[in-house]
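The chain below stands alone and is given as structure tokens, in the form predicted alone.
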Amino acid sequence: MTVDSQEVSTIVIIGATGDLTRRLLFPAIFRLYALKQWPNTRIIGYAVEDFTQAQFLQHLEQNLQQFEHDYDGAVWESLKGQIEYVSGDLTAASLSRLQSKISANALFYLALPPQLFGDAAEGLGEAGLSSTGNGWRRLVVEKPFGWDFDSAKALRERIHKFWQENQVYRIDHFLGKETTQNLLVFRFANRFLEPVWNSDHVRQVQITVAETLGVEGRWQYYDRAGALRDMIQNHLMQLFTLTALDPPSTWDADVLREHKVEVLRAVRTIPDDQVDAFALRGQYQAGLVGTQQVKGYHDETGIPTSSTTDTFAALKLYVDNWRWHGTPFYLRSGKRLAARFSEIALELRDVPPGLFGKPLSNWLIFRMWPDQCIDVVAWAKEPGLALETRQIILATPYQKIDEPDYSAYEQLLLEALHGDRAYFLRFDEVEESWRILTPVLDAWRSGAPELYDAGSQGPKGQERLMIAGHHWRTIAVPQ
């Protein structure tokens, strides 16, 4: 991690009281602390609540008794100190107030909803907070980056407005992940593996991030974006990214980038007339959730007996290059699942069948949940007195039990301190990938997705995407 010469003074969370803030941002910041981690760094909460200072304390407070597992009240005691409130609203004239709270060395969080992106982005140039002077001012944006390729292009241009291109740290949390950030390093300090790292040995990458859970209140938000939207087009795409890239020559956050952005625009276009063929989109109804029976999206809180939201999305995506050419990648995700299960699978081409009379495939397997874990699935031989094969795996786990535990944000909260920006998004990835969903997009404007049970593996339908001889992983916990 590239850390910057000018040590950090200030971070604000503009949306200090919402969902975010409480779930991930404070509880990250805690653990960091406690680890003696956090920079000397003064925290600044933003929102429009009429808090006092002694109120957004105790709720801060409160929260983090729910949601941090190692809550210590003495850590609470030494962190609340560094941390003030400040009530207002997203028009220049009221976070111009944030002025003389703030140094030279600025970071401004937007743990907002999506819609507010903009406004808060020109609110803050405005006051003459985007301004670097002496130090820096940096601005970090979570996703949806836009709703669609249109939408995406008119967020760049309003933040664009007061903040350049390498002031915006755009996240995306499964950029933090240990595992995620693993496969980079296990692809790239392994030199067995980059001559097998292409279509002559790679028969077809399937990555799956599947969920268990269902809309859990964020209804407001889902039914609008979707799991094409929530999933596919960012963190899924972000993956596919990391999986297909090119080596860099230098572990540089511009060169990264750009290796990523050349396989996004090196993706076939998904033609208007063969959506079907590339697309498939699905729906849960009531099922069985392990021993829970659930209810069916349509009968969730908030949501019309309408909605043609999709649930599940999954995706065929063929990269036109020297190094993959011919190789389907298949993405997947969705809600009410079998099983909470995130994966990079890729599977090598068979060896001949003459030797053993049939044929024998290796899958590699980077997995993210519900441990993270390398698998290499190879073939042995059977013991006893015939030349018969057997599978075996051959299993790493990631991270030891006396390591410590990092979650995504405390990795890129610290990042973005610090100025590295190899794990944040630039403009033209997003922009890229919005163009090669906008044909799946545009062909579900009309129709309806596929039902699924609850609990399921998903739409049946999902096959259809699969050319011969593939078919879906099963979601399910390793036993």
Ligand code: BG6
Second form
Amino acid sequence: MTVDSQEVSTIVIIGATGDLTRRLLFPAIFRLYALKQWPNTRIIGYAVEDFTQAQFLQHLEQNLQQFEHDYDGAVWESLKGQIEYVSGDLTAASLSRLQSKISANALFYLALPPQLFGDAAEGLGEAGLSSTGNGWRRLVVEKPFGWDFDSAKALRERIHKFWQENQVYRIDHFLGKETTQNLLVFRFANRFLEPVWNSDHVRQVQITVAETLGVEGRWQYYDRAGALRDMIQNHLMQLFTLTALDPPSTWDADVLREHKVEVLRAVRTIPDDQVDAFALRGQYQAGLVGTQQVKGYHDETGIPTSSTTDTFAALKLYVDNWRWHGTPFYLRSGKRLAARFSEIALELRDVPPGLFGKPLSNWLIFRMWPDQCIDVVAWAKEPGLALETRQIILATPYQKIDEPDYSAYEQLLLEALHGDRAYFLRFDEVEESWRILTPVLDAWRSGAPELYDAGSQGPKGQERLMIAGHHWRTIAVPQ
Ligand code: BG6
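The structure above corresponds to the form predicted alone; please provide the structure of the form predicted together with 6-O-phosphono-beta-D-glucopyranose (BG6).
Let's see the whole complex now, leading with the same chain.
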């Protein structure tokens, strides 16, 4: 999406010297700029570090050289003229120094540790930056939005002291991924899917986001969050709602988001005394990821040896509505697993066994990583004299090698600047997903995760979530 190039605006990145900015936001801005997609938008970096303008630019340049494959010195020379650095903390007094530097339209991006979101939103509001007589003001808030149901509500209250809901853009970068957006296109642009997209035909849905990475120096955040908060509450819940929602009538942000909330509202509450049948947590110990020997979670820098943080979380959800009643949705995500591998896989119910003497089912797989592909696992005749079946895979990569590959942050930055909120979360989506997880979070306050070897399929106990006849799919790079 391209923003009207005549519209002058400013993006203020609060937390401009942090990890998110250097690894993801600035490379995204750089690529958009290099591709001439960056709108007429000035960039202000704001952070506590007492950098001069020259030091900040040098810091950005060094990071771009490290994190951006397509770094180009000439592009940087041109881009850097649009960047300014302002040093300050999150108090209103300090933030008000931004006042004279921004035009009517401004987007404030909170690239901060989650515990600072409330301070920053209030500070900006008290400094008078959340409103203006003409033009727009927007606030982008990163994930996780809160640590549980109550803290998410409390954060919302703080933000809403100064910001209206339609100014708040709660980001979940999985919604900016090409594969996520293709899920909606493929579901609703193809007539053959809708008739089978329900519990009459779908036996189970498995959503897996497996990583080979460990905590990567983010221990301060991660050891408090764990896999359930870091991945399931946001990214996997988004994949789940987009898989399960009813067809919206338009792409209008509120229509789409209303349909997503409807799914979440229909999710059966996990009974407090049956959490173990619906949720499972694991923690990695030392092992081999590919050919690399890696440490266990307890031996990672900064992690206390007593930590019971989940580095793997799995969940079984039921959607009690007409479309999905009786079909389990299994969600799982973990670090240090056998492969980097993400997919949404739907298994259709068996065909009657009469003709072939055995039950046959199909899988429909939306693969997000390592490639962007839709696979239909089907049955065909085994060539030969007998009427035997064999499994075939109709594999459809939908991105061509030479097509542009925009990152999720490129996509979402442009959408926020453009004012399109369809791929940002409404508060009730966040609230409902915390509601669903509350019994699990409560139960996991005590006890400990099951250990699994780094490089494995995850905790062996994950099988206990499956109902009879269902098994987790293998986490492996497809051949
Ligand atoms: C982030 C999580 O939101 O998503 C990380 O905090 C995780 O722990 C990352 O590694 C995964 O995103 P992607 O785009 O690399 O698949």
